[in-house]
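The chain below stands alone and is given as structure tokens, in the form predicted alone.
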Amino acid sequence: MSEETVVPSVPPARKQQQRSIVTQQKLLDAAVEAFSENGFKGTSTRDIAERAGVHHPLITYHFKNKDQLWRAAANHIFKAFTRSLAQSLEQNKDMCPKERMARMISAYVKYARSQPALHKVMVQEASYPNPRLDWLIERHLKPLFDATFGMLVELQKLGVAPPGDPALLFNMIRLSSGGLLALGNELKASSGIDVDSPETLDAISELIIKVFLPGEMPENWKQQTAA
């Protein structure tokens, strides 16, 4: 009997199906690009399809439609954004409320700059009512508001966010952080700033905590926070 080494072959089906997986990664990143260029309307599959370098009808194969693809988008760069807060919260929930803030922001600030099209797809949406916005809202933006909302009022409390709306505070922290990064070809030419130096985002970082949370942290706090 032979001692030769017998290297068992994929089977077709698993083949096929790792095959689908890359096809489905392939048509989500461009899609991602393509939607946040030009938007839902301004897209067509077929462009999607060309990004992708695959062959059209494979989009009505694995996502039905165009809605369907881009929801599926929406939810890849969502999610991830969405990961990489909450692992920021837990390696630092021994923190004081204003470190785990500003820690929280450091990693807001990174996201954005490797996935721009976040902000992108969101300004794109944001111009006029659609089910879309209504969807992106109830799906990735309204959890992110009401996980981060508590926080910014305790730091109210604490004197260490400025007083005023802490709905409003809110979201120009975000936009902030994340919607000055979508505008990074414009900050270049217009004032020489380069978005894609990591020394310009540590910059951007240190300069939303001290203009949004200005106060040093009580000596008491985790008093006033038990109280």
Given for the second form:
2 protein chains.
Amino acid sequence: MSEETVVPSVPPARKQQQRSIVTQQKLLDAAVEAFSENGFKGTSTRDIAERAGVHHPLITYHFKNKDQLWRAAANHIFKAFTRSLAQSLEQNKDMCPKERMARMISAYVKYARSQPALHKVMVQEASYPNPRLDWLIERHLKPLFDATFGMLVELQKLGVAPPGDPALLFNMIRLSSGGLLALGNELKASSGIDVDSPETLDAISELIIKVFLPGEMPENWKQQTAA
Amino acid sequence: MSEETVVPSVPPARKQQQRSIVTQQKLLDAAVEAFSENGFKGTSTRDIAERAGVHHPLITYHFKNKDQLWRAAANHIFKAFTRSLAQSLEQNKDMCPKERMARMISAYVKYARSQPALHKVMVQEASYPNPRLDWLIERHLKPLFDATFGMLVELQKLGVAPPGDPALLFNMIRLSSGGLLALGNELKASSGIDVDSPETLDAISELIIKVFLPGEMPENWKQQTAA
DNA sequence: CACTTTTTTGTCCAAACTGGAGAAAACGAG
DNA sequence: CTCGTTTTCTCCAGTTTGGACAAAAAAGTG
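Please could you give me the other form, the form predicted together with another copy of the chain, since above is the form predicted alone?
Full assembly next; the chain just shown is listed first.
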């Protein structure tokens, strides 16, 4: 009897219908887009419903209220991103640390292009202190940071990444890729950069790697991991 | 240089009063802050007036309407920034190209810290295509880009900056400094970076320079500029 | 199939907020 | 003191806001 139907996970007395899932998905995608463009305050639930091509009371039905919808949207986008990142890590687990990180950066650049909202949403919320930002940090950002931090420190020890605060390094890489692609609308007109071209994406990844991972791997790096 | 009558459209038959100037300034500062936090659509003129501690019809009086106020606010912030940048260039015109660019980056980092709105406003407008973005690019971004582009190309020729698309390089530097500081609210909690500490600012500048201008100046660089 | 739950539709609301207008008062430069 | 400049106060007409709710439609289940 609890009204805590956060999204789709309390009492499945009966199976959730397919059209319901579709509606939720459409709403989530639309919400991500709208929130990333206009921020939480600047986005109306009606705008979201319209983008999703759905009647707006469905938001109340599926997500309770605007705040819950925002959270669900954030989970939605980070879930997809985390999956993509984990996949990259899995595929390259046998590579050397530099190559592994390089491919992770490439994967990030590609993802940021297909889903610039990932970065935009964070920027929108970070533009002034608010409870959603805290939630976002604890729930999504910190885990991501923690997972990458160790890799960067290792690369510094190996002389691949430049010395300096690894936290700064991490965020600069993040901004040079995600932040850059989030500016897509601007870059073409201001600097002649076309982020829609695959060659540009490759050039971005390449440059980031060259700049942030300039060193070569030492030849004997396997020693430390070997049994 | 034509003095832009950004504010009052009619020439003053009598001198502008001091309190009027103060009001305009307060409104501009408040507008910059509000627009940078919530974007154009998400900001109301009443919100701006309230932040400025001023009655809201004064916006109509001084700036005609919301759109004009936004433009005046953009001019306001870019004017201050351009002044700060020109000052850095002037002070270091006798330095070698690398040092000149390094100090410019430092100046930018410092400015971005004291006025993170500079970057935020651009991000807000770039989040979806709109006429203000076009205006911003033509009026402020492109001139800035053009002024810096040549310096970067020269540094690449000298082997100081890494090869690759200079436009990408420019924007990565911009994001690693301005974009990073615009995330100030987030960085402390997510990565333990305190952008309020002067040491952090120095570390940021230093890292950017080390990473984006890794090469040393050749000893004979004076040849080409000497008459 | 009948039945019951899930999902969608259509309508409504009360309140807040929107950008802006305009008269009149207050102020200050000359 | 005079008169243009600036501010205050009040008003408005329209839109938008997030959300409530009953009833209809659709679909899973036995």
